[in-house]
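Shown here is one chain on its own, the form predicted alone, set out as structure tokens.
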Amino acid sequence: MRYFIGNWKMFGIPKSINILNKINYFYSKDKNRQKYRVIITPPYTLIETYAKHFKNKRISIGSQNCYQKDQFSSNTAAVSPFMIKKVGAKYTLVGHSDNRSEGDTNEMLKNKVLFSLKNNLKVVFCIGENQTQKKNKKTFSVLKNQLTKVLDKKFNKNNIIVAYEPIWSIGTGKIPTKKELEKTTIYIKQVLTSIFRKKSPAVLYGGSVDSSNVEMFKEIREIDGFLIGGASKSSKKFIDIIKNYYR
């Protein structure tokens, strides 16, 4: 199973649902539709209406983040995994580099994953190195640290997807070489196999994915799909990525 996950970031108002209606229409007619899943993570403000609208359709709705406590608490503006699940989300991103740079620690991330799984949300756990770490050949040690400090063999690996997003590639147009990405994805899967003592969960790639470079990624069979930023805000760009992947 492949995944095409759209991260809308700070984008979208109620009528932006038209973008998803077009993607859903394509998805429901696509001859390859049994081979992949489409998940879109709009901002919190849109999760409930979008989740209701797509309840019996093909697209799944997720959240871009969640708070590191369960149920209810007195933290202003915080949204718990319990609350996200109750409005119809099926997935949540955790550990996106945007949130890590705003202060998410490994301990906070571990609680986010824990409570998301407890509330039957599937977790898309984001990892990635920055430009300096890459330059200093620290990529593998950074990724290993991010994975082993947060993921635990007690967690249900069937509800975890890992998204490798090199921070230096997000929104820059720069992407790793095919060889680099192959090596890194294989390494991530080895670390995950050692954590869970079982076959690795799915590993996705994210960072400047578009319809013109997706064919290169297709050749790397270890990659199980994509976390797509900017291009997911346009139905045409998002659909073109899927079309070119299966061409």
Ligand code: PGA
The other form holds:
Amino acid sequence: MRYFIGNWKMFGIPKSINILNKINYFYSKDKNRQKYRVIITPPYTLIETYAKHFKNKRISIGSQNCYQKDQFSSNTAAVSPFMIKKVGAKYTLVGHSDNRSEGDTNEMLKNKVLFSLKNNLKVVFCIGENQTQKKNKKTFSVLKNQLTKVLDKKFNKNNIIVAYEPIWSIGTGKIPTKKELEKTTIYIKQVLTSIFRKKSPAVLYGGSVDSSNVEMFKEIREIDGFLIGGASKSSKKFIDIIKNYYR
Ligand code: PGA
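Given the form predicted alone above, what does the protein look like in the form predicted in complex with the named molecule?
Everything in the complex follows now, all chains and molecules, and the chain you saw is the first one.
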């Protein structure tokens, strides 16, 4: 199974659903549709209406983050996995670099994963090194640390997807070389296999994915799909990524 996940970040109002209607139309007619899933993570404000609208359609809705507690609490502006699940989301991102840079620690992320899984949300766990870490050849140790400090053998690996997003690549147009990315993805899968003592969960790539560079990414067999930011806000750009992937 391949995954095309669109992360809208701080984008979208109710009528932006038109973008998703177009993607859903393409998806429902695509001859390759059995080979992949499309998941979109709009902001919290739109999850309920979008999830209702796409309930019996092909697109799944997820959230971009969640609070590290189970149900209800007294944390102002916090939204728990329980609340997200109850309005129809099926997935949640956890550990996006935007949220890590705003203070998410490994301990917080572990609770986010734990309570998301407990509430039957599938988790897309994001990891990635920054520019300095890459320059200092620390990529593998950073990734290993991010994975082993949060993921646990007792978590159900079938409900976890890992998204590798080098921070220097997010929204910059810069992407890793094919060789580099192949090595890194294989390494991530090795670490995951040793954590779960089972076949690795799916590993996605994210960072400046578009319809022209997806041709290179598709040659890397180990990559199970993509987390797409900027290009997911346009139905054409998002559909072109899928088309070019299967071309
Ligand atoms: P980008 O974002 O595709 O705009 O680089 C990816 C992400 O942050 O998930």
